[in-house]
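Listed next as structure tokens is one chain, alone, in the form predicted on its own.
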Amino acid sequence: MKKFNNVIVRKPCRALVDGISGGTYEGKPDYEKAVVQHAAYREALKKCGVEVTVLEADERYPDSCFVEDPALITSKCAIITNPGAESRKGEEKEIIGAVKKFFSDDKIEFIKDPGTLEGGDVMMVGDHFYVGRSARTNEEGIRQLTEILAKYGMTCSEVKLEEVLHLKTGINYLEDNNMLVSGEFVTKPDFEKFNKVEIPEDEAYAANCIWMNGTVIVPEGYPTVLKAVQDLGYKTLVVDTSEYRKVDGGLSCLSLRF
């Protein structure tokens, strides 16, 4: 089944070494390694049958390779978000040009102050969107998103986060009613109806896998998660994201998929 045709990514900048980190994973990213890993990530995406638009690195924003946060792309519209992290404000303006190549102005919506929203807090399940209320995404941002989605016949529900940075840090939908869950998401009633595959604590980082047209891309170094995904019947590709992990970034953060 083909659902995605296009992907937007942005190359990492040298300032990535100063990206936001909660300190869960030690060390600063090695820039040269991050460049190699990003190239491998792009190749993995291409193998899944999508066209990849590559944006140049932007040294003004250390976290700008995480393009999932400043925009949210749905089947019916694109939404330019309003990042909640101070150092990321402005990234949303730099993604608009790329989004405009795929959406007309009347199909591009905006989250406005005082609302904040980051795409890492938004998980799409068909035409329904689960949105994490986090340190980066506030109540007003969720209200605006709900209003925008309703305009296009889509729905939204809030998930309060207690432990993780972003919603998709700990939960990801793999289509076919399958969901990878870790930590606080294992017992959240919001996701009772799904086939939940519980990720062990020592591999929690790998809850952030991405489904791409029937193939699931899995971060390297997490054998339990890799086997669990393969046992669900998916083809898999493995990509090393060790340098992005050091600044709290995962596979989904690095691309806009639509």
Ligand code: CIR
Given for the second form:
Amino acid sequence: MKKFNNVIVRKPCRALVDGISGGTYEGKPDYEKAVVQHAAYREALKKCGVEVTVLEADERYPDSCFVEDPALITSKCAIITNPGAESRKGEEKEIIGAVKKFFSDDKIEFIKDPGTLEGGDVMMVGDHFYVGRSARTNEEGIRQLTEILAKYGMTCSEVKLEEVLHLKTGINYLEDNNMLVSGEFVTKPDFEKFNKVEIPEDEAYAANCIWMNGTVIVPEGYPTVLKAVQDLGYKTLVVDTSEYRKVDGGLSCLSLRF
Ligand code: CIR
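Give me the form predicted together with this ligand now, not the form predicted on its own.
Next comes the full complex, this chain leading.
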């Protein structure tokens, strides 16, 4: 079975209240609550048998706790991305140090201007990567990613996004051919071959669950999704992400898993 051994996270900063929000969810994050929720998230990850590397909060970047976006880590190489959102540009430089603890320089690749790409737009299914073309990830970013992956014997296909912020806002792979799908992804032909579990609209946020070594971490407050995941035979852990949701962040956004 596939196994993740490591996870990188970054603690939320006080500036999280100024994180980018598309306005889908009401309110501003409560920093103190976000801190408590982050600690619970780290504990849940540890229960799944991984070593958790914790980076300190970085007040210069309100969204910097969403470490999934400035890097993409595969089994063969790490790719430092180039965030498309103005206020997130620079986060990629701050993640390199942590990535270097796990990868030698010749296995660290970079997405460069004019290409932009955020890790939330990339979904790994074995050695194939689905990449969402979004407001954050452009054609050139996808071209560079495709070239990098090919160098390591891996493949990539583009998915056009119409409604969501990032690809993984609406679709997540749980291994074993199982995929959680919501909204625009329910009918996309790209994912026909998978066992798609359709997420009801009022629980769309919970399409962003994470598979961690046989256990699936599900956000708190989504009973239909929790039951659907349990019915697939997975052990589950529930983590409250209410403060991150206010700035469009989900469970996957908060970590790099490899
Ligand atoms: C942003 O808009 O960039 C953050 N407020 C949320 C990032 C969520 N990340 C993700 O989906 N991978």
